[in-house]
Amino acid sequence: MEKQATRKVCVTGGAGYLGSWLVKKLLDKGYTVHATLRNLEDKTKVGLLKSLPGADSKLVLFQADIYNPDEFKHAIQGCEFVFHMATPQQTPGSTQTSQEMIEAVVSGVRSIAESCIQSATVKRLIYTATSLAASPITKDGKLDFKSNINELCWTPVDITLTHGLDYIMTYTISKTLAEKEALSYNDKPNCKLEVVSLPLGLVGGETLLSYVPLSVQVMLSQLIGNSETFKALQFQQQLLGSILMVHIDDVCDAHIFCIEKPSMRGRFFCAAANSTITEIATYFRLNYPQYQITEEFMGEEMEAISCDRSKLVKMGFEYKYDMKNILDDGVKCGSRLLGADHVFMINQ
């Protein structure tokens, strides 16, 4: 294999939770990294990336916004692989309409794929997808689940759920349509670009950021006693019949695994554990008895729908972290950044 020292890769959304961790791992492995940020004037984000080991000689930063997807072509030019992690921020207070966000996410994927093709250097595009786009709900939209969650499952975009917070629903629809758009390039005639999508479980573990990432907050919502983030946990269980989880370190290793294969394309689930809200709460109660989880955060008893994650494993990928590691590292992250007393004080 060609030495990593001469290989260039691009990471969109390089200052986010996943992006920053991936940039760090790529630099550690000797890759030259083009990372995009929405705003190069943001000293906190720029400072974080520039402080990474190897950044002074191996990292180039580019300004690019998903709402102006043509801006990414400069970062993509000359790269061999592209990791598309950038997505518009999904928060209750977002100023964009749901439709604007959905269109931005889908057109962003299309534009980035086209830039990869036009570059004449990019071999493979790795799209960071979400397991929320892979509901095993049967076609009629009722909450009847197939036997397991796998790469053939797609979330119906017209589904309505009782825990369907508008911004989470928008995120789910946008990511489902964008993943389909990305994978469609594998079927285009005479298109040499290989596209891999990695639908991720809920990502937990540590962070390079100075705040607790949203996915970790969702994972800890029962300990924190936060009803808003807990709704997101309920949403996932209602949509998937299970809470799928994966450690940030495994996520980034899986992304790098996907560029170090001579050839690879298609959809590969990336989740190391599947559980239920009740099982997670029970684990927290047993291992962190100092924190009180009230009954409203215990969830309803149910059997988790299993997740078939064999496709990536059969390619040779190995997960290092199980549910215990993922949850324990999430608690460490919350305690470190917010203080052990503060992070769970709502329940005291």
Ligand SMILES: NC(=O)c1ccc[n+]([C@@H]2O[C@H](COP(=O)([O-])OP(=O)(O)OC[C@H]3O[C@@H](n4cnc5c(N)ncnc54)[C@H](OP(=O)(O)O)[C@@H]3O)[C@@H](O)[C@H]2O)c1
Given for the second form:
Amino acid sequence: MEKQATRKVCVTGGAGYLGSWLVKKLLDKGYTVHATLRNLEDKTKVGLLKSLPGADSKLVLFQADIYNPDEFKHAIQGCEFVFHMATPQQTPGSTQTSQEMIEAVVSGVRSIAESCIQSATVKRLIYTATSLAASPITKDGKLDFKSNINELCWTPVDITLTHGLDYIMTYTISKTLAEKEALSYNDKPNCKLEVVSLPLGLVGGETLLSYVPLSVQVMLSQLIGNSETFKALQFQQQLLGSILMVHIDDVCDAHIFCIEKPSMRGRFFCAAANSTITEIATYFRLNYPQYQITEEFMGEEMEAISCDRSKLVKMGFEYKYDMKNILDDGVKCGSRLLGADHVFMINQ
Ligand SMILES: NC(=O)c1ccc[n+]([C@@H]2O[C@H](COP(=O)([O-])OP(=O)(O)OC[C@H]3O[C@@H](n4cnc5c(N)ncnc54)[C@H](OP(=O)(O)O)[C@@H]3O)[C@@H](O)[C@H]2O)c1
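Given the form predicted on its own above, produce the structure of the same protein in the form predicted together with the named molecule.
To see the whole picture, the full complex is given below, headed by that same chain.
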């Protein structure tokens, strides 16, 4: 077997929540990592990545922005595998319209796939997708679901939901179209590039960042009593008929699993647990009774739509973390970074 120490991989968005955890794991395994971020002058992000064990000799940082997607080719050149994790989010101060963001995300994927092909070194592109792109909904807004969520489900991009906040809808549409664009390279004649997409459940657990990542905040929204982040949880339940969850460590192991297979392409669900808002709230009430969850955060009683995640498991991937671990580590993360009093201040 080839020594991993000789293998070079690229991680776009290497300073993000998932990106930084993946870069750390890759360095620990001896890979040489080309990581991209938008601003090499950002001392906090660069400092975090440079402080990782092995970074001094095996980590090279590149500046690249999805809105100038050609910039990624320098980071991709010479690599054997590319993990494409970077994705813009619409924030209150964003100057781009939803349509501009969606187009940028899709053309970013296209440009990165083309750079992989042109490099002549990249064997496989791993696209970090979201389960929000795989809604089992059958009728627009009527909550009529197929019996389970699987790799054949695709979210209709013209869907309207009562919990359809603009920024999450834009994100969902951009990720759905971008994942389809990435996977389309598997069907191009004479294209040797293998593309794998991993639609992830909501990611929870610990973090290397100095703040609580957005997805962990969403997962803790009922404990924190934050009605804004809670809307993202309601959106997911309305779109998928359940809350799919996965631990950050399993997410990164799954990404690495996808490059350590001799050959692999296609779409593979990555979610360890599926639950409902009510079940999560009940878990928190039982295990963290010192914090009160008010009725508005309890959700409507319903049965979660199940998720068929067997495709990745049949390839040999094993999840190490269940719902309990995902939520408990999320609570630890929140308490560590904000202080237990602060995290749960609103409910006390
Ligand atoms: N967390 C989840 O629950 C979850 C679930 C499903 C899928 N995902 C996917 O996982 C990936 C990482 O998400 P995350 O949770 O780690 O989010 P995150 O911490 O916000 O990271 C997002 C990353 O995207 C980069 N980025 C943002 N705008 C960019 C732009 N215009 N050009 C280039 N890079 C840009 C950021 O780079 P800078 O460091 O330069 O700011 C950052 O590294 C995303 O593709 C997301 O869709 C996440």
